[in-house]
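The data below hold one chain only, encoded as structure tokens and taken in the form predicted alone.
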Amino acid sequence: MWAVAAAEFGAGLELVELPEPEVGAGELKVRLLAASVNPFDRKVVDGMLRDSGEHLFPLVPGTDGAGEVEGSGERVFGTFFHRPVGRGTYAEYVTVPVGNALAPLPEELDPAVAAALPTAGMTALQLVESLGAAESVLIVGATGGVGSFAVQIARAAGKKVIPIGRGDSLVEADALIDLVSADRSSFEANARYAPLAFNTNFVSADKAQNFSMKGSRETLVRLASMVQAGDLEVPIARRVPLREAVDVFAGHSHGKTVIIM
């Protein structure tokens, strides 16, 4: 099978022929129809799990796709994430493990659209369910893919949206949604703001404060149901073929890069 991989932690990414994955124990096997790209797996090919566990190499990042199930032909979409870590969904084949969050795929949805869904969506969902009775939310990083889904979803939940982008400056809010702090002091700066802060980088010294996904079916089977009544629309920024995927790392922020096999 074709995938694209790095050959050793912070590696450029290459097209590589590797071997179809073999199905383990309380596994399935998938025929990838598309895979969407997330900074978490940018990160894993920089090593930010090499202390954690056990890798594969050459490594295939990628979390999310949509795809086939090999024996029964059902469609599903959601999060491919296993251990060992190194053989993700930028590939036309992948395993998973059957207690992951997975969802049918609705023969009506693009597979595109549904392999960018899982880890943006569930975030994003989440996160504003999180605001409570909050009425307005500052959302710092509102033009990439859970930054998308937040805004959309925090407007149809009634909330006063403030996108903040590059450059702009912050005011007070209920709430904060800080999508792009990678410190501890630049967060804190931000959350000064609002009185209910959330990141999801987990620079804040209160643990309450960093948020984490929790991957579900149901919450998978809400966001493709959102998709399907126009309630929620996909920021699908590029749609690149696995051949030509060894650059989707490479400086596109705004909306998801998908990869189509």
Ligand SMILES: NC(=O)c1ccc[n+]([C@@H]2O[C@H](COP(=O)([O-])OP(=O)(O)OC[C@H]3O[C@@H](n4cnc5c(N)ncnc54)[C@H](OP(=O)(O)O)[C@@H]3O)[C@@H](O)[C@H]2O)c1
Given for the second form:
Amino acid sequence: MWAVAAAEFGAGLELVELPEPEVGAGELKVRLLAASVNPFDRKVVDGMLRDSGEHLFPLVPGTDGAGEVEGSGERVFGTFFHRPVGRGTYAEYVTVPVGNALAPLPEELDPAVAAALPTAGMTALQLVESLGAAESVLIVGATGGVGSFAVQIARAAGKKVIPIGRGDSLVEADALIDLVSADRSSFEANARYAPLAFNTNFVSADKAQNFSMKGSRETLVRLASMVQAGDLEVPIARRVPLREAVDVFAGHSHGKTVIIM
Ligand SMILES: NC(=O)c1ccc[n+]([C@@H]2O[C@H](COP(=O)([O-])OP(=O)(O)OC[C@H]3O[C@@H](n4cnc5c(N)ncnc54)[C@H](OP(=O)(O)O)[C@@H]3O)[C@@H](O)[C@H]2O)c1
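Given the form predicted alone, corresponding form predicted together with the ligand:
Every chain and every other molecule in the complex is listed next, the one we just looked at coming first.
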């Protein structure tokens, strides 16, 4: 099968031919139709998880995807991350433990749209639900994958949203979602503007402020329903064929990048 992979930690992506993955006990094999790109994928290639378990090389990144289950033909979408790390969704086939967050892909939903939803959509939905009764929310990094969804979901929940892009000044609000700060001091500076604050990069000394998405089938089903009802727009900025997907980490564009198999 064709895949896009890194030869070693920190290396660029290359088109490679690999054997199709063998399906193990308690796993599904999925023929992917589309995969989406998340910052986590690049972090994995850069070695973020190198001390936490085995990696396979060439390392195929990719957590999110949509495709057809081999054998049954059932269409699914969701998160495919599993260990050992390195056989991700930037490929024609992937295996996945049946317990992963996967949901049926509705007939009418474009697989590329579904593939763009899982990590960013579930993160945005759960972050907004963490805000409780906060009436106003600052969203730092509002133009990215998570931010694009969070802005829409927070507005639909009746909150006043203050999107913060590069160079924008913060103002006081009831809550803050910080999708950008990569160190504690940046986050603490932003958190002064709101009594309730979350970051997605695990940089706060206060663990309650370090948000971690919990993938679930139920959350995926909700997101797909919101898209189908026209209540959530999926901001796909780029659709790249798999065989040309060696540059998907470069030239970040707003919204989501999707790889089409
Ligand atoms: N903890 C979790 O469970 C979890 C889950 C999902 C994601 N994450 C993390 O959350 C972060 C955001 O994810 P994502 O998918 O939304 O990433 P993304 O698509 O790359 O979006 C990040 C956005 O932030 C903007 N940005 C960069 N620097 C900025 C600044 N100084 N001020 C305002 N905006 C700025 C970028 O705009 P430009 O295009 O102008 O650079 C980009 O639109 C990543 O670090 C990701 O790894 C964590």
